[in-house]
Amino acid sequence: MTVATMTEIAGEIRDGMTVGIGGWGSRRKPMALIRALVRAGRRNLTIVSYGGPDVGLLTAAGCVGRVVTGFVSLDSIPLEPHFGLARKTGEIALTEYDEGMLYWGLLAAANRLPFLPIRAGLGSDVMRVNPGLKTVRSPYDDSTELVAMPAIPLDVALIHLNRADASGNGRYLGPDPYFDDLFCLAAKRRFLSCERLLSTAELIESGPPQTLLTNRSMVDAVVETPHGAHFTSCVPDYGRDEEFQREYANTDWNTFRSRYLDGDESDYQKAVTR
């Protein structure tokens, strides 16, 4: 375990991984590492996201050759403009379940298994347009049908706590997780960044044993990373920039890729202090 800077944690992502990113559409995403991971030019990257900006930056600069999702919304803006630009162009390609679906095929690859059996998706277009899904029947009396979702193993899971030590172990404290544990489980390699890195003892002390979400055997590397889940929420520390999530939902990219992602996450968060 190491804390590290930004740059660092860009660096172990390769052309072609796939990668796993945490938060919930456009809440308490690990938006100072997707801004690095732009800045360094990754190219076709596959990203499992129950999606948000994330997959926007991403998608808008270039980065990504598939989307695997149960949806991509800014929340208060139902669908991610880039993203929703990038399909109609035939862009990226796409690999859409049902959120649960999404959920089970990371609890799968988390336990090290093949796949899960699950009812979601059964009698849906989720079947018809992943041809490659099957079926399974229950071995017991109730021969039940169901979805064998595989699992959705990473090679890279990024996410974004409020609060953090040196050795991993990290703590949201919103109303959610956002099956951010489940990201570090199915990944070969986890990075985490905070709002605040704290000692261990002040850790435990910042907030009920339950919400303690990530532990050091988790983690790979750690950054604290103040704001760095903007412009997202990341509750109780702050809310959704939604002024400046209108502009970005309404500016063009290369305006607003020169504006804010040109220079480091320093030169960001001095432009985007209101």
Second form
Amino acid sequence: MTVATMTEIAGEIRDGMTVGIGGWGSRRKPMALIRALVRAGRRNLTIVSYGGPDVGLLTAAGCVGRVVTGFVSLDSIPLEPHFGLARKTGEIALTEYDEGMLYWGLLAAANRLPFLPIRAGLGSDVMRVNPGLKTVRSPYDDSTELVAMPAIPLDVALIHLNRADASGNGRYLGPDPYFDDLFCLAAKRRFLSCERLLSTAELIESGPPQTLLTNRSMVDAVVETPHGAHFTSCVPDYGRDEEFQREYANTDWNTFRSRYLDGDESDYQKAVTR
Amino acid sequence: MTRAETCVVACAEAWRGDGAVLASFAGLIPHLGARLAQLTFAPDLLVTDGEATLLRDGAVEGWLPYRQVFTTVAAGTRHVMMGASQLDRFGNSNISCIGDWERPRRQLLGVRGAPGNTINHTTSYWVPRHSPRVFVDRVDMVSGIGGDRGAHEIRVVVTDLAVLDFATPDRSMRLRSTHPGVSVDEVVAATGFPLTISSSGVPVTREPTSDESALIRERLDPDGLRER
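Shown: the form predicted on its own; wanted: the form predicted in complex with the partner chain:
First the chain shown before, then all remaining chains and molecules of the complex.
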């Protein structure tokens, strides 16, 4: 367990890996780490995510082979333009699940189970577009048929929290933990970026115990990246940068990339606060 | 009384009699409907701020992060009013993509929670523009399941023209009421499949009471966003 740099973390993620990304839609995404992956020019990643601009940026940059998700949305802008284009041109493969199935797949991986039964998916075209999905029948008197949601094990999890210490104890301060703890529990290597790195004593002071979402056994390296979820929301530290998100959604990719992503993270932060 | 206010009340009516269940919604008109229902004839409804906070009469009363929403879905203690880009006559809905799933003409949101919602608990729909592009013979990707595929209950479809339900022997779509000023022929022309229409006539959707109008105009939506 170490405090790492973003370059070191990006260096641990290799082409073809399955990468789980925390947050939800355009909310508390580890965007600084995503930008680092874009700069590192990773290829053929499988991205597991409640998708937002994390999926869009990685897709536009050509880093993605497959997306495993229930949706991709910018929340205030319903449709993700880069993801939409890549689907239309057939550039990326998609594994499409119900949102609750994705949760169950991560929960199964976190608990080292091969699958967990769930109702969601039955009767829908999720079964048609995932021909490998199987059902399971209850061995008890009810004999209910359920989807056997397979575990979604991850090579790597990337999450962003409001506060953390150097050991990997981490805290969210906003209204929702999303599924960041589960992404870590489902992954072999777990990387946590945070708004502020605190001493353990300061971290414990910074909120109630039940908002301590990660402990030392769930995280392999921590990096402090202030404004590191930008342009997604990271309340209460900051809300979504709606104006910048509109620029992202409406700007040609090469223009956006040269304007904001060709330098390092500090160049990005300077460019977006100008 | 405006068409938007009629639609808000028609959405609110979807939750009548539901008791202490989570009223979830996509879009402003269903949001106003859920809050109106909670303020009037369905005071036990649980309503969120669209994120993780439960509100009652506009004040915070609890916490419901996404993982708890999934438990609520699985428990069945929820009635969602979703949007739909396509709907068929049995209430199968599509919010995922238009065209062939392998390579869609247009990527939409993805199935989101529609498969889990429709199999676990009551679901209704809000369609802001009733047209044959939405009301189709077959949806391109079954995201939410209909009555013919084992849906728990598809209760109503509220549109800018009418209220539709599935109170037929084979659970296919029926025209329950048309909004004031809308003819049955207009609804039929805007629907891409045959509707069941009572030979004894189709009632008119009820208008908001003066109390409901006042709540909508003065309390829930004073800026008139519903009219856009």
